[in-house]
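Read the single chain below, which is given as structure tokens and is the form predicted on its own.
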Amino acid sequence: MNIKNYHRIVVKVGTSTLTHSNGLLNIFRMEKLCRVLSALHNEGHEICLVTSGAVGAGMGKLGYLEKPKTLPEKQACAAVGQLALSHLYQKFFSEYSKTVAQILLTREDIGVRKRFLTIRDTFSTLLEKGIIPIVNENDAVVTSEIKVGDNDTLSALTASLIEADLLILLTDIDGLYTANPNTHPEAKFVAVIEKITSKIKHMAGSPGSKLGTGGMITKITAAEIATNYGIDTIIANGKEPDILHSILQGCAKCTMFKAKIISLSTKKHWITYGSKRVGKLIIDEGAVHAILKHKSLLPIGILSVFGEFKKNDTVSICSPTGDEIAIGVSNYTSKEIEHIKGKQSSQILDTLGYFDYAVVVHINNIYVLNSL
């Protein structure tokens, strides 16, 4: 395995690392994990854990034995939780000198451009500052519509923000097998990925363990998304935290998901996977040809509308046939482009009133899911 000289890491640590089968947290874990962490550091890197456990820790305190079913139990745990995870992380790092920093997001502080460019600057003045952020998603609060879902995923968003350098998951498993290796013994282990492909994904069966909420199929969502921005990731057991120290001498068992050599722009990355799709905007065949070669949406091209949505808002671009072929951020809004749809851009004056662009949508805030 082909280990560079990583700078800038992300440490992704789920609940089956962190707690213990009853849902109680794992002192020892997460003592040893803080003691790892904390030598990296002086060794000189930059270090942002992104941690799950605390609705795993909110359930040991509150007497659940199993993971509660509805939103507020859910949330009432994760309240809970969340404040012994930090109290003890804090407690953890301290002994070695470390200031941490907490930071609870919702898909909403990265969907939407200005606050994901809000919290991308905190990122840098703390890690310039040699302050480790802890990121976990703001369950105690979050509803089904700004929920990333999963901290795989929240922690390949937010080293794309970072411009991580290396995304380490930690699991209850070596990393990527053929098969499931608890149902099927002859499975192979795998241990460089070049591409993610739908045989790849296929390898990761279904999710997760009873207190946490992602699994392997997670695991290879965040490493697409990941080494889609140029990040390297792996997939480890955390078992043993010292297995990071392997990790970064390329001599651990993990699975490495190798980094595109080209890479999406900052502004397409967050487009096609940190931004949320709040309108759709359907074209004619004319205009999908002219995206597929990779050229700007004009009005005359867009038969039809559906969504409220505002400028600068993220929307889906379709065929006639409602097939998704690009992804964008709007010039104008769903009004405007109702009054707009299926004329010249030379007419848009005259339609309403003022012209801002001549495009509704300019091929630099467009990606394109599938080029000719």
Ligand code: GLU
Second form
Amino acid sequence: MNIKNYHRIVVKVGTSTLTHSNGLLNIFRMEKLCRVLSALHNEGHEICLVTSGAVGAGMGKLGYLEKPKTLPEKQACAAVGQLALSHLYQKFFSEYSKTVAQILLTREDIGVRKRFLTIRDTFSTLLEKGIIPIVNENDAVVTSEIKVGDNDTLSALTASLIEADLLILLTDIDGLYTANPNTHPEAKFVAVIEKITSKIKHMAGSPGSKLGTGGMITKITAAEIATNYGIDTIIANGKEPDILHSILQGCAKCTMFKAKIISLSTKKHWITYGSKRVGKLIIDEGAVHAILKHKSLLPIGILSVFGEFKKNDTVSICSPTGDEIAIGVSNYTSKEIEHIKGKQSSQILDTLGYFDYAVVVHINNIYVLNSL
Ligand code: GLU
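Right, the form predicted on its own is done; let's see the coordinates for the form predicted in complex with the named molecule.
Complete assembly follows, chain above in first position.
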């Protein structure tokens, strides 16, 4: 398999991998998973872990033998189980001197642009600081309207949110087969999928195939979201977490869904696509060059502000001669920028009385239109 040098990796691990059949956490496997992820982190990869298992672990603790039927009971399980999960992750990762952070999301956090941008900044900051974010759905509070519903989809949305290079879905099967291998011995293993077609979806969820109920359909959906976003996606068996090393060396038995080829600017484009520019920032020559060299816009580079806008509004970024060179999402309101323009980031606190961001527009939120 052709394996690239992936830097930012999202690993999703499912309940069946993390818990025993009685619902109690498989501590041995969790420990191994944390060890392998720490080793990959030491090798220089950025790691984000999307974990299931909260409801399962809560069931074990509360003595449920079957998944409870009512929402409050499920949410009670999630609330108890999430804490148990986090506790163990923190314990195991700290044995390898890794700092972890917990992020519990709902669909709204990803779907509402303002929240999306805020969370993106949080992830960027954590990853820049070498922290391993651990993500789950906020099961204890979600209602069906704001639920992502399954962690395969959540992991694909997270991978897109943080612009990961690779998404790995660890589950209880090696990957995709042409039919259920348990009932169809002639089933063939599919190692590489160039394009997700309806035939592929059918393979995963056709009636009579246990794979669908085993969650293969949601994995294909996840692969579709991630590959559309330019992220290679792999399904592999998480029984032995060491498989993560083999995957990155290109020698694991797994299914790889190849990413669609899209340019970085396309990825960024959606941030600004369709959004009306509600203001304009005129910046100096130094700031123009900084942006063209992939640097964020600092207050010191801003000469003047036009229009009235709020935080997270889209603004036009223009050269001293008024040519629009980029579009960006502002971290500060127009009024705030009036006060901090031309100043050092270190003066923001004294000027405004608070300090939320060192940069006015982060490069992740800048879409360059024109290279001048
Ligand atoms: N968020 C759920 C949990 O932690 C898992 C959802 C899923 O299995 O996809 O229990």
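Keep in mind it's a predicted model, so treat the numbers as computed, not measured. Numbering follows the first chain given and starts at 1. Rigid core here is just the name for the largest C-alpha set that superposes within 1.5 Å across the two forms.
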| item | value |
| --- | --- |
| Residue shift check between these two forms, rigid core fit, residue 32 Cα at least 2 Å | no |
